[in-house]
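Next up: just one chain, as structure tokens, the form predicted alone.
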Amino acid sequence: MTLGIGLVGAGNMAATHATGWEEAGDRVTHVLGTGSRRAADLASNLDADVATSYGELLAAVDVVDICSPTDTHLDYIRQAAAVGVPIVCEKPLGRTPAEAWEAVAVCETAQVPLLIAHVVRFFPDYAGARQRVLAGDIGQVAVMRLDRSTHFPMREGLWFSDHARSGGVVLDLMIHDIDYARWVAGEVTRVYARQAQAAGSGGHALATLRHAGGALTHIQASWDFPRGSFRTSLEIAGADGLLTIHASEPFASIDSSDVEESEIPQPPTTLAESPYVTQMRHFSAVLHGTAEPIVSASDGAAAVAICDAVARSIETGAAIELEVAG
């Protein structure tokens, strides 16, 4: 059965998700109109209808895909859960841990699927590195180093630059590697972090996570790199070996004039299938009942909670302890 998808949001990520759904064999049938030209243009490109209200969209679709600003996620999730519509939500799940955990609880109570788009889990190199760790190829993990550095989002910066709405570089960018670190090395019990942010800067944050099993993860996330660039790297050191991944757009080849003002930076890839497509293909399989989720709603909430601890460490200058359930 082809799923009818309703998109909330009309920016870069909404368009990216739409491509993924269509590659998976499903179809975006409705885009929530906000009075902006962008929603109408996206709907036209997708041959979809513009819904004039969220209620109208929910009544017309099989799944809602939320790609709106972070601080709006919980309200959209509440309304979808109330009428039993399955939900895909772009990360982060919520602006605060309380919002994220409420989203989990609301969907559990309503018995509505809630799938969180933590796309790094769908990059083959990153997923493959985790598989090698689980297979014991490098022994017990001791230290991980993760880097995600790019330019500040452009046109969408109207809300990305509002820390109260987006959570800044930690909640919007570092969260990718925080989720990955927890996926590989287990629960996080303590964080210590620092951030440098000059006037007009997107921010450059460094965090150290201590995991329950004793491993340490060092993460760098930056929105202060040259426009048009994206650098990611991964190192996992264990008792018996070292895994490394490096992917970047070389600075010397950047032509800033070719970068669209509306662009939200995405990691470079030469894969035959974009991990964003792989992610939506997986979500489609989950919703069709043929796969189990690679990332759970609770994983999404846990990542927000760790980001909140990182933000509190930056604010206070102190290490923050986290409670681990169970």
Given for the second form:
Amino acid sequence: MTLGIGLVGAGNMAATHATGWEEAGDRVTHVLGTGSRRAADLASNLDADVATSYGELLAAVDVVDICSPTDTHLDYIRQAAAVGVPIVCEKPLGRTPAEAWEAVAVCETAQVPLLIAHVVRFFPDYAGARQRVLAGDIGQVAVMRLDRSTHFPMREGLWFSDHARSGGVVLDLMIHDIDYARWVAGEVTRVYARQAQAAGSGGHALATLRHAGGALTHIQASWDFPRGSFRTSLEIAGADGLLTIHASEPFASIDSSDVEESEIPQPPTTLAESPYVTQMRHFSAVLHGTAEPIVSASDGAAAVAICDAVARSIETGAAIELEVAG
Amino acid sequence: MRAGIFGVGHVHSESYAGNLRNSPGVEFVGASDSDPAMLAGWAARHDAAGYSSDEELIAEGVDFGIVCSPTNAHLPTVERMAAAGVHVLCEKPLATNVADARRIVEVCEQAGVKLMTAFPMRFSPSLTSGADWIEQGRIGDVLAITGTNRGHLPTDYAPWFADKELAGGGAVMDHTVHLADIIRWWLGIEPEEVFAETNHVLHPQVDVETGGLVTLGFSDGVFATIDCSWSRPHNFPTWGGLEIEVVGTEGVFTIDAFAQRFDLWSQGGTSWVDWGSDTNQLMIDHFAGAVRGEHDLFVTGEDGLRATEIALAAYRSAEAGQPVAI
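Take the protein just shown as the form predicted alone and give its structure as the form predicted together with the partner chain.
Below: every chain and molecule of the assembly, starting with the one above.
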């Protein structure tokens, strides 16, 4: 059965998700548009209808896919859960831990699936590295280093340049590696972080995480790298070995003159299938009842809670202890 | 000018013998050590004279010496050298506690002998380029720095590296000081705050911390992290390495201080063979030149004291679970 998907949001991620749904054999039938030109254009590109209200969209689709600004997620989730429509939500699940945990709770109560798009879990290098760790190839995880460094898109009115809406570089970008670190090394018990305060910074943060099992993780998240660059790197040192992934693309060879200043960066992938497509295939399989979710709703909320602790550490200058949920 | 090596407990003494022999105008006298077996092996390997005490080596008439004993033995040796008017090039860290490190600086001052801390990375041409780029503002204002100085478990050479009493600690004591010194050198200011997380997942057979992530905070909002973990497996192609990346408002640069190497695949395994400039040689030539009165010291005892203070602050922070002032 082909699922009819309703898209909320018409930005960069909405378009990426739409491609993924199509590859997965499902179809975006509706795009929520309240007069926005971008929504109308996206709907037209996808041969989908524009729904003029969220209620209309929910009534017409099998699944809602929320790719709107972070601070709007909870409202959309509440309403979808109330009418029993399964939800896919772009990361971060919420702007605050309270919002994220409420989203988890309402979906649990309503018994509505809530799938969080933490796409890094679908990158074969990252997923494969975790498999090697689980297989015991490098022993117990000791020190992990994760890095996600790119430029900040210079565009007027871009919502994620508004810290109040997006949570800045920590909640929007570092969350990828925070979720991954927790996925590989377990619950996080303490964080310490610093973020560049200079006016000339687009957003640059370094965090140290301590995990319940004793592992340490160092994460760099940066929007201060040169235009056109998107570097990710991963290294896991374990008691019995070391696993490293080198930058996914040769950093030095990127020609930034080809990159528009306004372009929203995505990690480069030289793969036959984009991990964004792999992710949507997985969500489709979960919604068809043929797979268990790789990312639970509470994983999404836990990642937001860790980001919040990182932000509080940056704000206060202190290390922040976390209550481990569950 | 005559020079000796005081103590052969430090692995660097293995290279220094050749460096002293190659240094123009320097005559290598021999090495002292109170451990007869260790000294005999060393003397045989280097075809050099061995002396069973510092006094015997001093009595041979030496103008300067390199202190390569275990860290807690530096102070008594430096006191003997200073009293005899012998100039001191001392291995890092200077001491296992701040009082001893300060005393080393004082006794040399009072005796009027030159004291330099063995920070060969100060003479690395690539790291010197980094200092120049920062000074010239090539990447705008510095926002943050990440450094890694990871290595093998050093106890393969001598067990004292993992003896808290003799070394003052483990990986933090061993591998924080080089990067702390480079970062102080590059920024030209002192850190105000130190945070550290340490763990002991790697190499459970030793009794000290083997993993560590240290963050330094500077007055102008710049921050830096140092990964000092002994996280290179025994079959890693070389002993370890030192890498540093600086993110600024106008750009980014990354330096692998040991990138000038061959990758050598032999039937027995893979190794990295350095072909870059010999920073130990440059350091010793510089010190010999300073002793001859040709120039001022580029690295002082004070620099060694500051780096030692940073490493010791990292232990205080790890203990407290919070950043500490320095």
